[in-house]
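One chain comes next, on its own, written as structure tokens: the form predicted on its own.
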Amino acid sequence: MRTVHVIGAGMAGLSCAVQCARAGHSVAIYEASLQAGGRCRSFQDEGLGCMIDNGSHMLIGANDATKNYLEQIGSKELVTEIAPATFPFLEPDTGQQWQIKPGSPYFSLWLLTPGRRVPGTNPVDYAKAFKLSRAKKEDTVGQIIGQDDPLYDRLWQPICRAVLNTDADVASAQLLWKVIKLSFLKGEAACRPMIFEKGLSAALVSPALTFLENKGADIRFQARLRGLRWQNDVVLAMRFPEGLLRVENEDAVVLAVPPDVCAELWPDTNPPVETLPIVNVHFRVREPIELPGGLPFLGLIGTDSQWIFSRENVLSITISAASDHVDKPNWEIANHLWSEITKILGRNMGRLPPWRVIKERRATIAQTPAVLAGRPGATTSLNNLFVAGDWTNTGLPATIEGSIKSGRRAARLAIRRMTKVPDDP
């Protein structure tokens, strides 16, 4: 039976495997670590005594590929949609609080209501967003919007860090415009935040593994691919520590691995090498805490803490584009952020509670014009080898949505290739 060999069980690999299994093909997954999910997973933290996510993630209503994936694996009900779309913010230095509340697809109409926009701004200030539509490939958000813009630090910078994991002064203006087109310009429903209340693995990973097992997929953990053997433009075998595994003529191989691993396995892909870190800190508190704004997340302006997420007895802090923080000692980060958020929440929450710092040093590619120009496609010079990952040229930011979309694309290419190759006699 024709088999798709998927290397990597992160979101791109799982997405690819699900599509291939649904199409009736045999699927084999090889994951180097002990668990699936990659940078998007949950685990039991012994120090905190509870389940936490390795990082805080949020979908929006415009993430159609991810919503379709959730439907296919039967876990759509495990993601909570917040309607109407609301994004609360707090600026501790001034004490100002506000909410961004997108409405009609006609961008300017909902901006006429002061309660839906940043305080002290007017609808004309937001018109600069349309300058992004004329940005060239080499333009950055900072160049197009201007760092003296009244919305720069209170809107464009938070969006760039949250969605692109890149500071606005160097982030791609074209990619930010793509985000705006897919969300704000499509109206309220496309902007609705979607929260993983039961954790990332419960919604995205465990149901996918169950689906694949029910389809007869062969899922192997601690199976690190060491190399490929090829001839006449096709992969002939995969080399694992245990030995060579033959790839049949009618099979396909998908490398759904991080860019640095892909560079080792198939350098011709020439994946991007510049990446940026994300730091997440989880605090186990005595009781659930309601955040200002009344939602389970809060954006912060002018602090090292960028986003707070509250889920049950865990407060999670996210710092994106965290190059200035990733090399600091964990205890220093935890103490500093705890001091910061207790002041932000305006309450005496006592001494530093149990904490866990998680540093993703290569969380995403740097989403600058220069790096994005080098994102490779899904095909390679080998007819039966394809690549997937949020770092490939999906046309989207390096997010869950980008990962899942890339996996779907690789699956389509692999299936198309297999259907064209006759079975060996």
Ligand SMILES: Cc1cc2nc3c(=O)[nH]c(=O)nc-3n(C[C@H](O)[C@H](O)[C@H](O)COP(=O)(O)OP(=O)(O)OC[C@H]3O[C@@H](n4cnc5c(N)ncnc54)[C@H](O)[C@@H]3O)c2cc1C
Given for the second form:
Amino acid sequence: MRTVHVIGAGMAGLSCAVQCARAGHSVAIYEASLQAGGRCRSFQDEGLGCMIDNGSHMLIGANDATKNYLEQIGSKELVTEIAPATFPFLEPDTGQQWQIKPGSPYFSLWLLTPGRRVPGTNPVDYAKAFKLSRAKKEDTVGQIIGQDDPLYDRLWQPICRAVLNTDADVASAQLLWKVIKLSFLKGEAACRPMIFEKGLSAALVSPALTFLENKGADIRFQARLRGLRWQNDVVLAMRFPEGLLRVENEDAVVLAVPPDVCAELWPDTNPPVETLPIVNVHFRVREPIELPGGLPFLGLIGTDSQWIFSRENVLSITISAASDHVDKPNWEIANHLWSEITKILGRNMGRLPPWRVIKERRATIAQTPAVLAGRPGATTSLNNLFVAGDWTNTGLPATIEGSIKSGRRAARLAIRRMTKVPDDP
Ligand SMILES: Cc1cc2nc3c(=O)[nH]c(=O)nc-3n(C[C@H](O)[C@H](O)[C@H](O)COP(=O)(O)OP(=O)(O)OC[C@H]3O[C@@H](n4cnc5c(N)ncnc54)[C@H](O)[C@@H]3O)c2cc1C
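Mind giving me the form predicted together with the named molecule, seeing as the form predicted on its own was just shown?
Full complex below, order starting with the chain above.
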């Protein structure tokens, strides 16, 4: 039976495998680590005594491919959609709080309500977003919006960091415009935050593995692909530490690995290798804490802590585009962020509780114009080799949605290739 060999069980690899299995193909998955999920995973932390995610993740209502994937693997109810769409913010220095509440698809109408925009701004300030629509490939958000804009620090910078994991001064203006078109310009439902109250793996990973097992997929952990053998434009074999594994002529191989690994395995793809880190700190608190704004997450302005997520007894702090923080010692980061958030939450929460710092040094590619210009497509110079991952040219930011879309695209190409190749005589 024709087999799709999927290398890497992150979101791209899982989504590819699910599509291939759904289409009735034989699937084999090879994952280097002990667990699936890649940069989007949960694990039991012995120090904290509970399950945590490697980093807090959020989807938005516009993430149709992800919603579809959740439906296919039967875990839609494990993601909580917040309606109406609301993004609460707090600026500790001024004590000001506000909520961005996007509304009707007619961009400006909801902005006429002062309570739904950043304090001290007027609807005209938001009209500058349309300047992004005319941005050229090489333009950054900072250049188009201007760093002296009243919304720069309180809207554009937090959006760029949250969505592109890149500071606004270097983030791609065209990519940000794409996000605005798919979310704010589509209306309230497209902007709804979606969070993982039971954790990332419970919603995105474990149900996919169960689905694949039920479809008979061969899933191997600690199976790190070391190299490929090819001839006459097709992959002939995959090299694992244990030895060579033959790839039949009618099979397909999908590399759903991070860009630096792809650069080693198939350098012709020329993947972008400039990445940016995200730092997350999880604090195990005595009891669940309600955040200002009343939602399980809160955006912070003017502090190193950028977002707080509160889930059961864990407070998690996110710092995106974290190049200035990632090399600091863990204890220093934990102490600093704890002192920031205890002030913010305005209560005596006691001494530093049990904590865990997770530094994802290569969290995503840097989403700058130069890096994005080098994103490759899914095909390669080999007829039966395809690539997938958030770093490929999906037209979307490097996110779960981008990974899932890239996995689906690779699945389509792999299936098309397999159905074209005649059986070996
Ligand atoms: C801290 C953090 C916060 C984030 N927040 C958000 C968010 O809020 N919303 C959002 O949409 N996105 C967010 N993202 C981005 C999102 O997690 C990624 O875009 C997505 O998980 C990438 O999936 P992927 O499959 O493309 O790559 P990966 O997750 O990197 O998967 C690649 C897989 O390949 C495996 N592998 C590597 N080498 C080999 C090999 N040689 N052989 C076999 N297997 C191999 C790896 O172990 C891994 O499992 C965040 C990322 C991080 C790190």
